[in-house]
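Here we start with a single chain on its own, the form predicted alone, put down as structure tokens.
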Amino acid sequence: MSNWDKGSYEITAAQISPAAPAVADAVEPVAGQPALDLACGTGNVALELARRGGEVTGYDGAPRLLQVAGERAAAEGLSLERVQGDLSELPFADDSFEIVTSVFGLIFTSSPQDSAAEIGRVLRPRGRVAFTSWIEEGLFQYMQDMARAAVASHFGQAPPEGSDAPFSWGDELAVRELFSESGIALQVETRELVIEEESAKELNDRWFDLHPIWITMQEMIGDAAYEEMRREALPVVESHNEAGDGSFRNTLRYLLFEGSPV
């Protein structure tokens, strides 16, 4: 389980921030509506909803990230309620929210089934939900597979497969079926997000030095194995570089799910 208070998730949050308006667009109208942003992190979507007049609650398990979200809201003169807790057990009454959102946050829940059920419970009968997940391909997929293999190897195990594998948030049908069990019908579309950095090495080092997931993994597998992973990852990052001027650019595809209770 990653400690999201470690490192500096703000850097990654800035890179994925263009997805926030897309999610907010998917749940309009927002003004005057109670909205819950799950795994809100530094507040990308929560603040976007607040800018549009929503009555927003940002929910996250990491106290430091909630503090950052609050500071960002205060700097813009926005109202943002913040609540700390687990994605699989929401501390809100039934039918509390007209809107529920998440940008690349719900995908980290420890229990997809429980989280989907909780969203169905707190969402009003005519409410709207929208969230994003990564398509399992390309650079992010490689990095994810490498991390799982490294942790499994450290503990003398094989990477989880079959029924033991983590839920596939990149599987459109699986996600739609998961939420249908909680009474929510979803539509999905594919979007693109471009991440940029000064160089491939700069991006690789930022991930290994600052990303909470990677820092947590370093504590698990030790410094020597971690530095070897850093060296192995760099040529892969370089191979996904679409820029031709020495900088780094990579186009990532993601899924935007949106829907309502039925």
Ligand SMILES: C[S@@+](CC[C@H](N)C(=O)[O-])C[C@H]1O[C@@H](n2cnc3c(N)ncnc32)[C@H](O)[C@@H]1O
Second form
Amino acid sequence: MSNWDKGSYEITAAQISPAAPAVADAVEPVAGQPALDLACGTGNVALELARRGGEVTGYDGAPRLLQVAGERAAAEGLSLERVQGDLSELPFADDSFEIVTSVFGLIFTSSPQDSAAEIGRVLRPRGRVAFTSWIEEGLFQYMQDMARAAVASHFGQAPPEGSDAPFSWGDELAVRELFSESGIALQVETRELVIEEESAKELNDRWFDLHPIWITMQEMIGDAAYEEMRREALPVVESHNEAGDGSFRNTLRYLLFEGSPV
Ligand SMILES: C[S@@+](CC[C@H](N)C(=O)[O-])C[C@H]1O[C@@H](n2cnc3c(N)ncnc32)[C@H](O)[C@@H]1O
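Rather than the form predicted alone that you just supplied, could I have the structure of the form predicted together with the ligand?
Following is the full complex, with the preceding chain placed first.
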């Protein structure tokens, strides 16, 4: 499992921040309603819900990121409860929250079944849930496949596939079925998010130098294999560049799920 406190997740948090208001719009917080933001990281969604009047709890496994979320809340004069823990087991009573959200966070759970069941348990009967996952295509998918293949090859294994493959959060039918088993009916929309950088190389280096997932991988596979991956990734990042002026721009598509208990 990645140590999300390493490096600087803050850079990625800024890049994906436009998803936060989209998720807040989906759950429409009403002042005073208890809201839980799962895998809140540095607080993008949690703060957005608090700005709209929600009584927000930010939940995450990474203590440093929770601290950053708290500092951001304090700087805006917002109240934010923070709880550290794992996505597969939520330390909250049944029916605690009117709203549960997660932006590109729930997708990291080690047990999608347990997390979906826990969301169904802590959500009130008339509550609302909204979360995002990446569509499995394009640049992010390439990087993820490359990372899985590198780790598997380091340990002398084939990349996981078939019944060994991780749950596919980009498969909207599979996600809807997962949540229907927990009594939650979901609808889904496709949205877009544009990431921009000074150049393709800058983006590649930022990921390899600073992203917690990549840094964790460097520790697993060693510096030589890691630097080879960095070199292999750069032309792929460049091939996804939509900017024509030397800077970098790429449009990523994601799924926005929203729903309620049935
Ligand atoms: C891509 S970040 C998303 C953070 C935030 N939602 C945002 O929009 O910036 C993923 C987050 O999931 C958290 N995370 C990953 N696996 C986790 C787990 N098993 N339990 C709790 N948090 C986890 C990480 O610490 C990180 O903050």
